[in-house]
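Let's start with one chain on its own, the form predicted alone, as structure tokens.
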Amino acid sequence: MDGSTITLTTDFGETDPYVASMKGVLTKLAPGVPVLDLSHAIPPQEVFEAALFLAGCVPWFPAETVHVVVVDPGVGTERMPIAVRWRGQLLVGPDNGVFTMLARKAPFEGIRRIEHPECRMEPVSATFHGRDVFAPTGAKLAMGMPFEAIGAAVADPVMLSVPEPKRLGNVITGEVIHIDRFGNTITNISDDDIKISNTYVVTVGSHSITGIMRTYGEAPQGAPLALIGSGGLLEIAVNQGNAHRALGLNRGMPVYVET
């Protein structure tokens, strides 16, 4: 794959040797291929958070990018190691639903179980497939191994259960699905469900906000607001503040939009 790049997304943090070990394997098996760190700060074992993260960044990468994803609480169990083709890119990781949100944006173009003997570092550790299976597979794909050679086709990958907003009359009910670094609370209500308007009323917890704004700065400093964020989802935020702390908002809380 001429011009390919390998990216890494894990929940490993950066204080242990795990990420560095994977980079060692990638450097050995795919010399000269750039390796980009997307994030190693996914909360430990939070597969849904990883799925949201990938859906927010992978679509912006060019075709032929190889993404190695290791958020894998089931490592060493019977869960499959898989490679996925999506919009001309390749993703390598566990079959635990981590690619669910990408599949909701566009169908997979192929899924393969990782079986090829060259896609492993022997002996394979039962607890570190990131180093011993996923990194070698990513390296081989970046160096030109045909996707179809990875292993048998997979027809029914694991998909996470994703909460869907519901409409009853003029009220849409959703929930907070993510809290970002700024304390913005991101919901599962999308710009397909609502539009920017000064007439909508958004209620979460004990707080009601009138209007859905275009930018954070449209609200006074320190004031709560609702807006459609860069990912196309409704957010509740505090201008130059932290909605998670200031408003006591947490993941899973119901959100009501009166339209």
Second form
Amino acid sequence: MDGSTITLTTDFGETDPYVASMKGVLTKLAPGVPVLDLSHAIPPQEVFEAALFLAGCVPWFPAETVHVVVVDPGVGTERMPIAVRWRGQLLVGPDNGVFTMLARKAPFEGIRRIEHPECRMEPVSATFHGRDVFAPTGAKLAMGMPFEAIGAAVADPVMLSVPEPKRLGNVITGEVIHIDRFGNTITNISDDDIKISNTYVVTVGSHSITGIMRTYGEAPQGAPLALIGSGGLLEIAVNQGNAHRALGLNRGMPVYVET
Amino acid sequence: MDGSTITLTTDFGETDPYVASMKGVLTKLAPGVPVLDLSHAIPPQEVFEAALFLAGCVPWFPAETVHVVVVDPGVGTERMPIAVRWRGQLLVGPDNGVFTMLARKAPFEGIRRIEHPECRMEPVSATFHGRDVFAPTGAKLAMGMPFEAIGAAVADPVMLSVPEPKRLGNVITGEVIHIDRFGNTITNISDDDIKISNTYVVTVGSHSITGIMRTYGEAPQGAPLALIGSGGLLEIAVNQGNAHRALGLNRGMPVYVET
Amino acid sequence: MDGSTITLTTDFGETDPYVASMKGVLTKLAPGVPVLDLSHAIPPQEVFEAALFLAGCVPWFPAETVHVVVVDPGVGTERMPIAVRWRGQLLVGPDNGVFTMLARKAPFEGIRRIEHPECRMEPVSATFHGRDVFAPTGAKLAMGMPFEAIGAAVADPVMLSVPEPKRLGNVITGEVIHIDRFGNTITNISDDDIKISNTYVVTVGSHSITGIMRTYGEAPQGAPLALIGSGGLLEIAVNQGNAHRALGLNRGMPVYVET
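Next block: the form predicted in complex with a further copy of the same chain, after the form predicted alone:
What follows is the entire complex, opening with the chain shown before.
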């Protein structure tokens, strides 16, 4: 796998030496392989947020990329360490559902339990598998260890139960699943469910918005609008403003689209 | 352009998959080219802050570096996507004035509208040109696409209007343009206007400081001082303290230097 | 030193161009050498936090790695710029004790004052040695300048005084030295002092915890527990919670272990 890249996605933040020690392990075990930070700001122990994050970025990487993912509230318990193959890329992390949203885009091409003795830094700590299991496994895969050598096949990985939009008559009911840095409020209603339209009405909290637009600038500055965002999901935004704060929107709030 | 490096400067933060998906595009289209994060913490949609940031760091990079810059409140509107050449480096981003402060240091050596069909990921979303236009353009430039091939020359790029210090008699009036992480309060008065001196008096808010020093440690611990910072601009600081908080200084406040 | 890597650890944050301009210098002076961010979120001017951080991650890197460290409240004063060799790795930074916790793990293999004229960007500013001294020195070392060429040997580097745990009878008294992102509360009592045990009693603030466990999941969800963390230090945590907030724990609080 010459030409591979290793990426890191964690909830570790930057104030502790956790990410840095993983980078040490990667530098030692995969010399010359580029390491890219995807995010270390996943909210602590929020597996669903991490699953959503990965679905938003992993599809843009080329085959052979190795993603090391550590959002791992169950570290040291019975949860398995796994690696999965997805569209020719490899992802390494805990078997806690963190790959759920990717699996909904395309099926896994393989799932393995991490067992190979070279896929660990001995002694393996009970509290930091990012450094002691996931980073070494990512390094070995990037250096050419065959995926199948990692360990036994896993038939039944953990999957998160994901809130699904529902259609009743001409109304689709979904919910807010993520607030982004700009306060854009992202829902679980996708461009499979709806389309750009002048007549759809989107209701969330006490706000109703008529029309689904193409881009932020189509609404007057400071006005709320609905659009289909860059990830293909319905999003409520305020042109050059913050919908989360201006409209009081939060994760989990129901969203209705009248079509 | 073998040996090139691509850098990223955005207001995207780390909690969303925006930066990560740009890194995916770069990894795919510019394999083997190193990618460096400059900042993803530009305040959301603050084009002037981004312009200031770039002027503070881009001059230190070597020729051939490709900088991808995405602080883009007007995404999806009529604002053009452009690339500029500056001291042999290349910068890619929206035509919204984000390169203004660099242009004041040295003239652009070329400005092109991004039009080449290879400089985009189809379908181009209306809300995320960072991923769909600017990252692919940066990748192509780093892989050797000639600057002139990007698109038509642009004669008249958008420039921000920048607050200028004014001199009246022996008083220079400027303003606070940036507060840094340490609370150091940076003004638009530069070392072209003033020099290190024992007798100059700097006034901001209700505080007057006599003398312009060479470094923080020349003032007693906890005392306010004025100095010429590492970017060549007059700065009000507190030795081992936070001038922003201790002195109540904020962006936009007027600053007077009596020479 | 072909195959070297340069890392960066600073208290500069991401909102200012300080880190980015250091990356410019490294890109210019050490072309082709990978640059890894370790952290830019060391609390401003907190030398002890930086020393702790380095001890937590540097041991995981291979020999030949060059670490550039800038937590430097005394910049521009008489404090020396130095480079140290530690287990075959090289560290560059201010002589203010920032390498203290590494020195306690293994002795320095050499300490040099930075004097070589190539180890600076002229003119050297009085306020930003990260860009003007430490980055160029790191670049030169990564490009093969011999460690001994940097400057004169230093006999007596600054060392921080570090709080030590004390044993009186069957009670060990230590203190909280760091709170991590998850609210885990890390003490200066190490696995040299204590072991995993069902009978030890750990007291901090108004809380007493019986037993020292192996991992977070051994306590009921939301319950406080004591364990030996991945860095070998006694840690008070809450399973899937935040001990810092839930138990009101802070840096400097005394911790008692009854053995």
